[in-house]
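Presented below, as structure tokens, is a lone chain in the form predicted on its own.
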Amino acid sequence: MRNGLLLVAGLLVVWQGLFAFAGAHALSPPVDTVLYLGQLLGTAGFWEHLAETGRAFGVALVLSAALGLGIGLPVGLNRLAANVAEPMLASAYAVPKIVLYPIVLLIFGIGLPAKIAFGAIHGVIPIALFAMSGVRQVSPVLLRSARSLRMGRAQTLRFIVWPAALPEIFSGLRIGFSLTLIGTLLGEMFGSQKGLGYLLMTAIGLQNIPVIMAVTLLLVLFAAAMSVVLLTVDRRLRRG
């Protein structure tokens, strides 16, 4: 807790210093940003943008997790399939996702489906890769024990593979969470008429520094808080 408070204090000092250096045309000071964010949270219009982003991100995250686990778990159980799929997925992950956005727009159009699809595209591959890695790292001794006990495939997955691979799988979900959020916001910035990403892009076009800083602060606070929670759970799973 003390280290966290010191980090926050240090960031606030750096932020204030950058404001003093760059001026009001580039940044707003911390106190003014927090106050303006409070004003935005008191308006119904801002909550509509926030709810839109929340819906898109929530659905995209569920899709990322479902597709990633649906690919990674069964493929990881088959050594040949894993050896073939892993380099293919890694290569696909290296492709800049923004080049796929025109295709996403052609398929889904401008609106909520496109944002969901673009968010899921960002998160699904790392979740799949971590799930594959987790399954492949399950001790062969455990698998042989399951066979000797005549456990079926479903029982082996439930009682042997899943608990052993869960720490690695959760790490993939933690990373997929962050990437899905980024993808959803990018989708809103370039192909939407509602949401925090759209609000941020509009503010950039209008050079509305208070809105830019307030929305950015809100996103940073949310991402940081969730990262702390997910990282804490991740560490407990690995210790357990």
Contents of the next structure:
Amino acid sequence: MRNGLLLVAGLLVVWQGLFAFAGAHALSPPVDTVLYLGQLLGTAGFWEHLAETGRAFGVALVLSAALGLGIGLPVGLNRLAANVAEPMLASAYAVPKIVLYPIVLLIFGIGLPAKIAFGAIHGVIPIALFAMSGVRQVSPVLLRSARSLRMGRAQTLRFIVWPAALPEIFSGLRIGFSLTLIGTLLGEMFGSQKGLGYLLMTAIGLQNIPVIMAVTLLLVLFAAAMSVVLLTVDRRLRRG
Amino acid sequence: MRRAGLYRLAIVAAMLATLEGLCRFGAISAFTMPAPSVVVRDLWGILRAGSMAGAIVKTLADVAMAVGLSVVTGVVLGVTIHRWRGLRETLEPLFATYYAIPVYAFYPLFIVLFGLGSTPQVLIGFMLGMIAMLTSTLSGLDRVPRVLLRTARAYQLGPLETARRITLPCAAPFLVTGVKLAVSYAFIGVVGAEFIMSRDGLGYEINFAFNNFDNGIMYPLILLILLLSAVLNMALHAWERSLLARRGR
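Other form of same protein, the form predicted together with the partner chain, not the form predicted on its own:
What follows is the entire complex, opening with the chain shown before.
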């Protein structure tokens, strides 16, 4: 807690320092940005953008989780399938997925489905990778004791594999959460008429610094807060 | 492992064949996507004509710059922070949540601050790559056995000698993982930033072709990006594996 506060204070000092260095044409200072964000949050138009992004992100997250677990869990159970799939997924993870955006737009057209698809493309790979490695890393001792207890396949999966792999699966979901958010926002930056990403993109075009700063602050705050919550759960799961 | 490799090849080949079939028989219209064979032919044509040479060089140079900065800064900061316990504890929450923050959200600011040249893109690549290098350096230094460091002190080795003979070899696999991540992230950052807004580079060219409905350029360039990142990733993966294998012996 103390470290967190120190860190936030440090970042605020750096921010204020940057403002003093770069000037008002480049960025707005912390206090003004917070005030402006409060102002934005008081307008109905901003909430429409927020709701649009929230909707796209929510659906994309559910899709990423369902697809990622749907791929990762069964593939992880089979050694050969996992050996085949792992490097492919790892390569896909390293691809700058933004270049696939035109293809997504050509397939889905402009609008909500394209954003959702683009968010899901980002989230699904880490979720699948972590689920796979979680299932693979279940200790052989546990599996052997399951066999000696004559547990059936369903029981082994339910009582051994799932709880043993859960921390790793959750880590995947945590990383998938942030990547899906990034993907959804990127999806909104092009070929979109609503959402926070669209708002950012138009603000760049108009050189509207207060809007850029306020939206960036809101996104960073949301991402950091969610990440802290998920990390806490993650650590608790790992401690068992 | 060899069998897995063959399966992998077969899967990729089957996917390509399906895609080719779908395109050839009109299930996917040429406006959406040209057939893979056409894309490969177009890419070959573009590479031979050299029309994209400038963009390729620009993107790779920016990535190299971002990686270089990331590795040097990451290692230097990593070593410093490793020494300084209080600082590390304060910064730990930042490292843990760093990759949850959409770095691209800062890109507009960088454009305002530095203009539309290469700097904002290199900076985004650096921001993504540096923290990976830094955290890898920290975990590498954590794994150096205390006994070895004490042995070094017993033999009265200087700091340089200790680094060369003990710290570096022990931390090497983690450092290589860090470099691997830094390369991937820098590549993602630079190309992504180019795509969002810039004046040149592969990301820019793809966006430009897209806005002009020029599938004859867009798809080959997307393929080029996929190939580049796959080749980079596989080469670094092989390097990492060979280091780990040497250590296992």
